[in-house]
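Only one chain is shown below, in structure tokens, and it's the form predicted alone.
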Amino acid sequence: MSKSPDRSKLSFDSKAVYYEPEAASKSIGTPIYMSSSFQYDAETYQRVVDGERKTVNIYGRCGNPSEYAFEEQMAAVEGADDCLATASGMAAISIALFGLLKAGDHIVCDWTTYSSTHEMLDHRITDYGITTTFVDTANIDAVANAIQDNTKLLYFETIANPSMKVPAIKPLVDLAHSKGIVVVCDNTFASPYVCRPLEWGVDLVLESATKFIGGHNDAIGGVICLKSGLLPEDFIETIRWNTMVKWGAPISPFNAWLLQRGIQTLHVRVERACQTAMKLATYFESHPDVGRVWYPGLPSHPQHDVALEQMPKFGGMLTFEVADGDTAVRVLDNLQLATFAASLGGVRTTTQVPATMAFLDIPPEQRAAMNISDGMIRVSAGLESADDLIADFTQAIEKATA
């Protein structure tokens, strides 16, 4: 009789921790598999040339039992019925692009996305015949308007970079499969413990496990995940050979495993960080020099009844408005506990101005457009007291705006 549980019936929680044991010793912490290379003897051989590839060790870059572990975790808390790990978010973006598009293909895309997403779309894709209409997915009638009959791609995030906009998952899920347009969902902002988008019917998950899923700051990698319906059940295997092999863009080992490392905790750090960021975001609506705030936990959140059906955690990311850029700079340059860094969803609290960091590079109209201001601070809220977080954002202010 097994000893292992049947992972299907297990809460969230249950599934992050558990894994299987590593097979020959029984180690309950898998190991690390540092190879390039392995071995092969003739009955390998001939099984690699007959077409088995994923259930043998051929080269790193096909694969690695340290990706293979990390992958199969991942599918376990997306809800996911394959998982392709990968060297970088925007290598999962990419490879989950090009694994699905051919020139003449068209995407309708949101506004606001991160902005190396937006960059590829709006430029770098465009050389390959692919083309890109930019859309509020938070207004129906504008999808449904933007789609065309070489549509192919519904693109969008859970909780959009910076804005925190929300989407309305199912309306835009039902409205794409009705003309057989493939969902991808990027849901690093939220991580699968706060919302599970393949639960909505979306297709493709993306994840940029750099953030919340390693959590630590310490690691780069990404993930596609995949629940099988208007796609193949074989599409994960797919672009694995065909897209990710070819580009040469897999997960290192060692990254693997800390990210697979990183999901045991993902439940725990993420309800903490869930916790602050409201504690914060309540702090910042009251507080009398600060603009706007955007967290989808608010009343005040455009979208707060969606979130509270998709998403009812709301997620670890919020953001706050101060008069202006130079401000905004002064304000983060003052914060002696938080962080002035570029990355988000580790246990350090980060924080950012976004228009002159992460879309630096996006013109000034396009970013209005996004609902992205100068004065705009984001923020990644981490482990440290609400309370200490709260008395550093109040100096820092001070200090700013005096």
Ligand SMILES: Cc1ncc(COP(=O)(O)O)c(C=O)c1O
Second form
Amino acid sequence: MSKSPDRSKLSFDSKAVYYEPEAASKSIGTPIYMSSSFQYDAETYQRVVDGERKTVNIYGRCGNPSEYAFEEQMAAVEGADDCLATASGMAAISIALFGLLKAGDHIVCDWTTYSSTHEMLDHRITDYGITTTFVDTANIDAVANAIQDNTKLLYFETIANPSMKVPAIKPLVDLAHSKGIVVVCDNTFASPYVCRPLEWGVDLVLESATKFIGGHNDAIGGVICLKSGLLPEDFIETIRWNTMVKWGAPISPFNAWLLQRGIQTLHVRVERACQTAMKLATYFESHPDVGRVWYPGLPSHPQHDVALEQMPKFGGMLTFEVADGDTAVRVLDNLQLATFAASLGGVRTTTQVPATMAFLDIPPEQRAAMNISDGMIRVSAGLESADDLIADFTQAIEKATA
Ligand SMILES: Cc1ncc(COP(=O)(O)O)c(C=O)c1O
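Structure of the form predicted together with this ligand, please, following the form predicted alone?
Now the complete complex, all chains and molecules, led by this one.
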């Protein structure tokens, strides 16, 4: 009898922790295969010639056993049929888009996505004859009106960076699928512990694994997770060979190892981050020098009911507004415990001013359409004590507004 559990029957927490020991050594920690090349013999050579590339290690840019171990773990927690790991979150986004689209195709995308995603859709991808209409995906009529005969893709973020918008996934999927349109979403802000979009019918889920998946601010990587249906079962293998390998964006074996290790504590870390984010959001909402607070767990959030239905943990990210951009920078510069830094999703609480950091390249009128004010501060709740963080923000805001 097999000693392995039936993974499909395991809870999220057990799926995150469990994987098979490595076959040869029975090591329960995945080995790091730091190899760019793999030795052939006549039999493997023949298998590759016969087209059996999936199970043969050929060359590091095509795949690596550390990468496959990470992909398997990631597919388990996202509930995916298959997964491709990539060098970064942006590599995952470009590989998915260029793997799906060709010249003449059209995308409907939410107004608010991560700045580089917006930049790519608004400018870079247009050079290849692919156009995008930006809409508010929380408004299903706006999405329906934006669909054209050549629309191939609907794109949004499960919790938008940094507006914290939470589009209702199921109605968007129903609308898109009724017209044969593939639905792709970026689940970076939520993580699969908070939301699993494939369960709501989304075709492809992308993540910057750099964030909550890795969780320690020490590795860059991305993933593309597939639920087959509208897209064929072999879509991930197709984009591995046709797009990822040709564009040259594989994940490094060491980063794959770090990110797989991150998955094993994802549920514990993110559970705590969600609790702290809720405490911080409640604190900011009652602060006299703070304007609007955006957190899906607050009843004041415009899509609070949607969040309750599709991601009742609400996530570890929030934003709040102070008077203006200068005040925002002063607040963050005064922080002692929380870190003023670009990234998110790690064990340390990180903060930034989206308008003049991540979204610096986006023109002010577009930032306004994305609901990003100059005084907006983004917070990624870490694992420090919530009381210590509140004390830190209290002193930082007090000094900045004195
Ligand atoms: C929502 C979202 N998607 C994608 C990315 C890009 O990820 P990476 O930095 O790993 O390329 C980011 C980066 O911050 C992000 O916030």
